[in-house]
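Form predicted alone, single chain, as structure tokens, below.
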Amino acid sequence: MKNTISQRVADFLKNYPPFNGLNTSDLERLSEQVSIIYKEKGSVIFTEKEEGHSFFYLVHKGAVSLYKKTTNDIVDICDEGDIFGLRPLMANENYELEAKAHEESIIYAIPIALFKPLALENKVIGNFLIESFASNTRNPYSKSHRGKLYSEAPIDPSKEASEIPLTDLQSVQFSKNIVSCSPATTIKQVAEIMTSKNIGAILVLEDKLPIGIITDKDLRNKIGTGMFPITATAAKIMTSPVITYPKSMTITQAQMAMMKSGISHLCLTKDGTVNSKVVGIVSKHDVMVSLGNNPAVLIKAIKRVKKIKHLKPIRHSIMGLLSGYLEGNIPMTIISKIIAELNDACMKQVVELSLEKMSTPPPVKFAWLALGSQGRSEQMLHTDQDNALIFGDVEEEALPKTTTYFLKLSKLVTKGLHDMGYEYCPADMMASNPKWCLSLKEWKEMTSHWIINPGIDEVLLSSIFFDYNVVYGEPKLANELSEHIFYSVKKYPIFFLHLAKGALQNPSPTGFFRQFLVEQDGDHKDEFDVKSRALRPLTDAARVLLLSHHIKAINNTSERFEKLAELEPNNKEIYLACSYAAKALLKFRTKQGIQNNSSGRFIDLNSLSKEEKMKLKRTFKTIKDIQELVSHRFQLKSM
């Protein structure tokens, strides 16, 4: 345990530039002379035109605002580890800005007389100070990021999305399941084989060596036109010789070979010639899927999948696409829409494949709903499932049998989603649970109960269920339920108060001196819960505020805030700030999730750089502001 104040000062300083460039003895000597200053919120450290102090400053805890008094504009806010008040050190001039404690703060005053010789001797330290001073900000972070922390850089029009990390130099993926026939096989048999195997080409082998290939195109051009009878043999219509390549070819090589020869399939052999055994076949579709960084290609691949297990590798491609978009700094608005569409397409395919496993068609129309983050188009990573099913009303005596049918279907779908990478919901909030697989009439009754009897559980359920998206089935069922919900809410406006109270359940993400509030126990002790502490307060506030305007069909949090900015021009600034913060936090969580192969929800703060912590903290003030607005709007302080 450190037993002197100067040792603790040194331990803090060594984590931040320029002090991290000092050797240990110089750092310890400097730390012995550092003065520690406590400032209440709003108290002035120095003002404009004031004669320079014999110190420059570093924020230990809290935050310091730098003002331009003539315009009353905040030029910058210095956070933990930031230095300010450099003018006396660098130019021996009076201050040009006023420095004021933005909140309760502890500041280190660094003696210029002692530090200046160290800066002159150390080129790295000197350059850092020059950069900071020249940029008229506290440090290089601001120089490069001021006003655009977490900003969404405009898209370079010359750069297509397809330019983001391509995989075209990887080995091409190919099918090892060789389907073949002999030269004597009749065309009718060939067509039957291709149909039963659902393939677009068949190899013609003789003595186990490839001598020809027949494709769908050959059947159309040579049989459909009457050129050959269906009783002719494969040898009559096959394309020969076969173009062969070794299996080690890359995606680009395969693509170029197909373009060069005007063909859609390549035969891969052991040594790349027709004189060796066939090891696989590559189709144009395989090449497109291997490229896999194009959403349209992925959508096509998803629709072609015949087994749920084949969706899993496509999900990996979607994650690759997501990583590429983040690296390319594509706006989060665009990223979330594309990834949400792809996720929906995967889920829709799982529902369709599950329906094929049922012994009979659905007895009535139904709608499969994605809830929570997927319902808001904000689910970027593999998280747990939240879903529900609505089916059309039936006669009372038919209800048990109908429910049983859809529960069986739901269990197939949720298992399929699990096999694809979506964890089962720990709270069992899934359509496979009888509570969440109901007729439209039953749903209306349940949501009415929530609205008329808004306890803690009912508000929680509402918050999840009111963010839904129809992934598959009949949208009219969901629309009718929406109409019912909005009608009920109008009739019982007290529900808004409870929903608003629920939106304030998660307090500000920071405590004293803007320290992160971390988990106190459990598996994630000392980690920061970015979902509950930062994202959820914004999501909850957007939901209740937009519902109070009786606006439907906007589920995404940032879009809800943008709509609120239109509806309430007097609060436009705070709503747009919230929209911005929601996108920034979603981006942050997604990056953390990809980096740590997790949901990105819990963050080890020690793994974050100073810059990343700054970015997070700068969204927190917005959370506090919107919670105050909700509290005032629904008069919760007086309750």
Given for the second form:
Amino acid sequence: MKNTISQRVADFLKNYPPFNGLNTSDLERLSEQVSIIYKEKGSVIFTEKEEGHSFFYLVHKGAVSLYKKTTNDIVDICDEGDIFGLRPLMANENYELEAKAHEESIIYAIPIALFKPLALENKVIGNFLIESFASNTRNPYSKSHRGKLYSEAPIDPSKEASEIPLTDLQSVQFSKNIVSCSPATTIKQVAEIMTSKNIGAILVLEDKLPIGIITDKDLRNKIGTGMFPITATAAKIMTSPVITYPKSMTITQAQMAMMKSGISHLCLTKDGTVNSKVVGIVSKHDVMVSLGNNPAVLIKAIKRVKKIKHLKPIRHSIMGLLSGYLEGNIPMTIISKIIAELNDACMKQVVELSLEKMSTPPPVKFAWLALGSQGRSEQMLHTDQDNALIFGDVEEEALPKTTTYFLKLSKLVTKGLHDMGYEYCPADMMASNPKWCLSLKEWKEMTSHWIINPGIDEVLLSSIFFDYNVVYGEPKLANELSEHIFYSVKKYPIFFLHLAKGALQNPSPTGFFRQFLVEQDGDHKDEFDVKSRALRPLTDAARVLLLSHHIKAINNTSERFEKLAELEPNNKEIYLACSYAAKALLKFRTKQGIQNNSSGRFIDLNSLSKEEKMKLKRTFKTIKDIQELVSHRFQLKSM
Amino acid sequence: MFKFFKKNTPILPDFWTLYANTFKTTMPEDLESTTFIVLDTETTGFDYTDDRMLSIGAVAVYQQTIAVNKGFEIYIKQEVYGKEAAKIHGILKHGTIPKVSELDALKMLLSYIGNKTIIAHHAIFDIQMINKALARHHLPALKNKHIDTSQLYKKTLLKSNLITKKEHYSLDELADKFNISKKDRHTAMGDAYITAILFLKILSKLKEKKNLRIKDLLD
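Can you return the structure of this protein in the form predicted in complex with its partner chain rather than the form predicted alone?
Complete assembly follows, chain above in first position.
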């Protein structure tokens, strides 16, 4: 029977192939028989060799990863709208891959018995399914190759792009949004269009046929040099004729073509000649994206994103890059810089896109701050979001309205970050919380309050606030707040004692017999909490020690220790050991996180090799030493 | 109505006996083998005595799965009609949606829910509305256990001085928090669906405590 939910299901299905090929009554009939399944992150939908279910599946929300269990290779990640688990529908065989919820997901189960006749009847649907089932893709996140099941060439994200064998089979991804002008358009207009669309090349069309192309290079060579004025027409400077290809070309072909003609853009037309309609344009950038991960390409891709949900696949690529770096043993300092840059760029883009959604521009300047690990450039994996917003001071009467504006903006941004994979902060330490979205004046009052009344909560709150990073907006606001904090701290030196005390509060990593101390209860029973037992003592110690030297410009824990080594030559050795330990532990946590698709915080000790355990333990000695130093420095034992 | 009739044990109709008998079977203890009924009612207003149910929507959740064809959605003929509430749920008094009488609605509902545990957002309200309707037809109150998702959510919050727990969390607020689409909000079945997803999401948070049993959720 048709009901509200079946209509909701139909509404979703009709946007995605193969369901978009169904007529309304079939779609409704099918939707009524769908089951909606909720899957927690990491839970299995079906496993290798398992007998085929009587359903195939479609991702409604979240993402599902398909694994080859023996090698633990992710063959594909299915996003919203992707179908998977087609094997029982097509081949009546047991599953070849394991499907697992890559993140919390809602999945539609489509009954095969009901769907099969429709697929047999409708050629378009049948072909789509066969293609989906049989085609092979090298790039699991490619938009034009969704929901693949074939597992012959598993993707290993840790491999550098060049090591992945090139296949001639995959067709190139191209941009279908063709930006064009007419031969009579002036150069000034052309440049304006290219700037606003953020593109490097524009097609010159006449009667829908491509007669020329203008790239950044043409603007540089022919306008910048003064050869033509900006009032000249496009026809004067375009490169003509355009080199065209059919749209079915492969990545390799596209690459060859670009190399051969020394050009950076290819025009794809319906039949591959200049005499047919343009269907798309391929840039060197597209080819590079298809080929793999590279920070420069990713940054460019992030900046081009127009919808927050399109950032998600990029974040997947960033993770691929990260695990490649770890595999390649690139120094952690460099890894964390690059990954933090990329994470920042993603956040910045989210803020920018959220600003576009607001009906008016911000009434005053503001700064979006990343707090905690992100603020220290130590956040490699998807963790909780901790952020805050400072906006410029306004007249008293205008304050409520201004606050409302920025709270609305913050809600959009935090939701965007959430969609991108950053969990909401369980303690609600986010700019969408009215307590964390304040004017500069209010922030000053708030931080003064923490510093003057340092209880346990205040110390915790302020410690987060000493590690921030301006992701977006006016750095001056944040600087002014830091100035204020430092000024207040100087007046109330007792604050350091509390901060130092806070730094010693974390549970110690080892027991009396130097065995690992593991968690006693909860979900992570018998696991080792690397964050609070090992990383946090170091972070907290670095912060309070450096603050007591009145230095605020350095946020990163290992860099803080390096600076301390410079400031206190007599303690150089221990500080450098700490700096090393901080990097080693971060790397350790990141590797664990990638392996388990988690935050990497809790480690199952049984899964570690003897060598890894030794490495971990070596850092514990350093932690103990630094805690003693802090306790001695601030004379906490006598308190 | 003759008040003294109520003192005697009333003769209850067959459909009620059938419903009451379902409670003779013992309920499973673990979550995996329990079927939950997530329901929502749209009413003419918030007054237990004066207002009436206009629609009941429900979905069954079994092993984290909602079968669309096992949903329950009915619209009820009522003489009472609240203009204010109509702006929210959009049900017209003489609209074209097929409607059933209140008694038939209750019959269908009882046979649908049986002894299953009821989940609802601010469950007390929906259950009271149903109980008031049952009372109008001289029937006893619902016998089902229930879980309120608004209360259940509170169990996921950290115990920290930094968080001020609110007394109530609205469905809208929690849907936003858990990133649940609010499509079909304010239709009984749409809200039931949103509540069901919310319930599953809260449950997955709570499952971090091992061996979660039904009785941990009730109260």
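If you superpose the two forms and keep the largest set of C-alpha atoms that fall within 1.5 Å, you have the rigid core. Residue numbers count along the first chain shown, from 1. Only a predicted model underlies this, so the values are computations on that prediction, with no experimental measurement involved.
- Relative to the superposed core, H484 undergoes a Cα shift smaller than 2 Å between these two forms.
- F12: CA moves 2 Å or more between these two forms after rigid-core fitting.
- Taking 2 Å as the criterion, F228 counts as shifted between these two forms: its C-alpha moves by at least this amount when the rigid core is aligned.
- With the core fitted, the CA of L266 sits 5.9 Å away from its counterpart between these two forms.
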